[in-house]
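Take a look at this single chain, the form predicted on its own, given in structure tokens.
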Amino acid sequence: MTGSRRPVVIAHRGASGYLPEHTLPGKALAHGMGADFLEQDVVASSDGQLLVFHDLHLDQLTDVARRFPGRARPDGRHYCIDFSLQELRTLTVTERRRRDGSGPRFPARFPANKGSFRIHTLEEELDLIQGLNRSTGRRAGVYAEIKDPQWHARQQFGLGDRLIETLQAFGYRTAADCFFVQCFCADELRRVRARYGSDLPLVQLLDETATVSPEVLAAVAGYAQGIGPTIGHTWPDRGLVSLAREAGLLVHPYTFRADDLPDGFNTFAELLTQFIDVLEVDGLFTDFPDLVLAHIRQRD
């Protein structure tokens, strides 16, 4: 350890290493584990409700095909925005399945097709987080993603504005309110920055194809407070972290999974040591917030 930097721990879709992703029980568990932030991917329903759900379509995470036969689009998928909230509430959420339908994406996690987990709205999740913050006396923050805003725009839905205005209605307005808004679309982040002002804490997500350079990061710093790169972007050296710091950007890489280690690491502890103690990232997205927090406590 080269310094006293303590990274924030972001519960990736909740405590998704233990309970199905983006379910209220999974969020409550992550809060109880002590996560600093809880993540919300946000998509829309047909009747304009904001859902906390990762995918645009329902097939890998619910029983939609069985409950609503004949409602798929020509590509064979059932899209959230084609169903009302009332219809969506009838679905059972389960562990993520592989895209080819061959079984669960993470076989050792919560048993597939067990439990009675449901889809919920952003408002319901914010109520839960704020209620738990009050009852526990600790302050877990919100980390919401504008999910594919261009796709939603083609469906005649302004997702970014609705998400930010909902957050503001719950008191999330500046970084002091303990929240971030993230997105892969730079144009959308620039747009919401221009519309909602400089106090909105924004994070530019970077996928594995993103080009990163001092010039790119300087441009990002003009509209965002941080970047969310993949583990692959951040590893194996300090290059990206150093460049981001020079640009004044936070670095919150994703996704740290104890049951899905990247090449070059034999244990989760090795992975965490590299990113927390050597690279000194500012925060990290993880399916296992308890393990990351235990690592930080043991290090300290």
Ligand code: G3P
Given for the second form:
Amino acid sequence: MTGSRRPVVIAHRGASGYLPEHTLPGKALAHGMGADFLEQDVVASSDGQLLVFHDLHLDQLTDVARRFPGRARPDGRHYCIDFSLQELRTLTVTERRRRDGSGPRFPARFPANKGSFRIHTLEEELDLIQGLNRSTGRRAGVYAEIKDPQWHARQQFGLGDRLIETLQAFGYRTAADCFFVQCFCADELRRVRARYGSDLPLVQLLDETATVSPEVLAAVAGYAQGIGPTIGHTWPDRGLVSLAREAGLLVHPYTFRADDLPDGFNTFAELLTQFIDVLEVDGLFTDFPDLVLAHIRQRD
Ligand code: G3P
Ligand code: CA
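The form predicted together with this ligand, contrasted with the form predicted on its own above:
Full complex below, order starting with the chain above.
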């Protein structure tokens, strides 16, 4: 590890290794653990509210089928955008279930059907973060994802603009305001860059199907400050990080989970050593911000 390059720790959906994802208690825990950024995935409700919720549909994370029988779409799923905020607030949020409903996605995490957690809005989360920044004296940043903007546009909802204008209303305008906006959709990132200017700190997410070459990264550098590649990506030894550095891009890979290691790694420490100490990434999305921070501290 050269110099003082210390990667930022991004609490992926909050401290989601310990409390159900995208709940306010999970975000408060992540802040208390010392995470540098708290992540928000943002989707919309039927009455135009911005929700901090990962999925477009409610089925794997709430009791929607029980509370609203008959409100599923033909595919059998209940979509956030088909419910008002008032209706959504009556749902109980739990640990994520597997898609087939056969049990919790992560069995050793918070008990599957315990607790009374609720869906909340982006504004409520920003209030929490800014309130904790003030009361603790430690500033945690915001890392908001525009979720499926093209799908939302087909539902006649301009998610990206509403998200950015909400962030701006809370004082998040340039990288100095300690925030990032992230998205998988390059067209949406180019569009918001053109509309809101180059001060907006943007991150291009890359899933395992994304092709990465010097040309692709040079193009990304034309509208974004960084990339967020999946750790499932084929990671040549230092190739991707070096290429991104040459293009002037930050590298914030996702997702580091102590209870779900990628092939080739036997322990979480091995995984963190590879990405923090060998590849020297600039940040990490993790469900376990405490463990990543402990790794960084024991190394320093
Ligand atoms: O936004 C970074 C990472 O969270 C992307 O994947 O599916 O967890 O939103 P996902
Ligand atoms: Ca995300």
